[in-house]
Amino acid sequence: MKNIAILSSGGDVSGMNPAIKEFVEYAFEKGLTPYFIYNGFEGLIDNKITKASHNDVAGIINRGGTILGSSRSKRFMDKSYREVAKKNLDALHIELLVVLGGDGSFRGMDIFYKEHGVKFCGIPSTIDNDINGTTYCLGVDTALNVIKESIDNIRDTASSFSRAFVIETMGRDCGYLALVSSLCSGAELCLIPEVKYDLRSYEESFKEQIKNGRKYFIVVVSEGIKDSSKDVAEWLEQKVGIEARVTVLGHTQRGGSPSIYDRLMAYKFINHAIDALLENINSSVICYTKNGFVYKNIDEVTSKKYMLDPELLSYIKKF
């Protein structure tokens, strides 16, 4: 029987626990012995590796985050620590790895594979949805639902007090969360890093809407835009003439019980990842595309910046 291990690296997402549960169940189904690596690459270095059982994953499918813990490991960038990690895997005869993480984690694993031959398959797992080569990353649907609920709740108080609200989403330099949540929540304005804007161009339209009876505005912005959320709120008050408040959603977007879609995608990602390793696809990322699931090499995934769907971008309101 071959031994296979799983770890989560970088930011946690809702969907990792369903993936971990399916990892154990599908590994046993395929005649593999599953192992857990705790605290990401740090645990790989510190030998926090244990054999996994069905009992370990009972009741975790509805939980956000990751029972394995996660980390951003600077030590794994050091060759000497990667050698320690390899010795730890060899001691347990672990030949195969599944990695839940982002492109930085995959680049690290690619180096590890080239140096030591440790076979792995990466599963894109980030709410930012900013990994090139896949249209969907694990955890995104749950994050969007958290944002949607927050915006719906804020709209209630915005309408009651006749205020504008600037709602800031995560995403680093990718505006996916802000764009999709603004479209699905009926926001009056969306600002993202991918689209140049000039707040002055919206002033006349917003003033006219107020004149015609509009009592509140919902503005969704991505954290990576050129202006701060506070700047946008001040613009609304000083130039448009409406009282404004800022809500930064922050890390609430990473938590919460995984949505049905994320649970289903976790199941599919894991099955494809383990199948890849059993079919000797030894250093890949399993990506979800318009043509279904495909395996891509690390260079394909990490060599280009993720680009938003042009169709989605075309829906941004322009005045």
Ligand code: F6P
Contents of the next structure:
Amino acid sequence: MKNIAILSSGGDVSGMNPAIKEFVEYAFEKGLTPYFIYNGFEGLIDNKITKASHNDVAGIINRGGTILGSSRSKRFMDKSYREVAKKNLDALHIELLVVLGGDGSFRGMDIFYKEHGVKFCGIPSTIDNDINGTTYCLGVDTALNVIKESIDNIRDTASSFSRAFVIETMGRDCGYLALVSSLCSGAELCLIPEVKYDLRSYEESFKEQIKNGRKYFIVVVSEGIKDSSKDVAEWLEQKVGIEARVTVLGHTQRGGSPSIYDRLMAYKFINHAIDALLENINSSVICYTKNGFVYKNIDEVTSKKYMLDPELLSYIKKF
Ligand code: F6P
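The form predicted together with this ligand is what I need now, so please give it after the form predicted alone.
So here's everything in the complex, that chain up top.
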């Protein structure tokens, strides 16, 4: 019986727990012995590794976050700590690894594979949806639903008070969350790092809209834009002439019960990841593309920056 382990690395997402549950169940189904590594690569170094059982994953499918814990490990970038990690895996005869994380985690794993031959399959997991080569990353749908809920709530108060709201989403340098949320929540304006903008170009149209009876504006901005949300709110007050408030959604976007779509995607990602390792695909990321699930090598995934879908980009409102 081969031993296989799973860890979650980087920002947690809702969908990791359903993935961990399916990991245990599918591993047993395939005659493998499943192990948990706690706290990401930190736990690999610190030997926080235990055998997993069905009991460990009972009642977790509806929970956000990750029961394994996560980290952004600096130590794993250091060769000497990777040697410690390898020794820990060897002591338990673990040869196969499933990694829930982002491209940084996959790059680290690829180095580990090249140095020590530990076979792995990465599952793209980040609410930012910014991993090149996959159109979907685990956790995105749940995050979008959290954002949708928040914007719907804010719309209630915005319309009651005749105010503008600047709602800031996460996403680092990627505007995916903000763009999709703005389209699906009927926002008047969306600002993302991928699209150059000049606030002055909206002033006339916004003032005109107010004159014609518009009572409120919803502006969705991504955390990576050049201005702060406070600057955008100040612009609305000073140049457009409407009272404005800022809501930074922050880490609420990373929590919540995983959506149906994320539970299903978690299931599929895990099945493909374990299948890859059993088929001797040794160092890959399981990506979701318009042609379905495809294994991609690490260079393909990490060498290029993720680009927003041009069709999606074309929907952004221009005044
Ligand atoms: O990468 C996921 C993410 O949530 C980003 O959207 C955000 O910029 C960052 O992580 C926040 O990191 P932390 O949880 O370390 O504050």
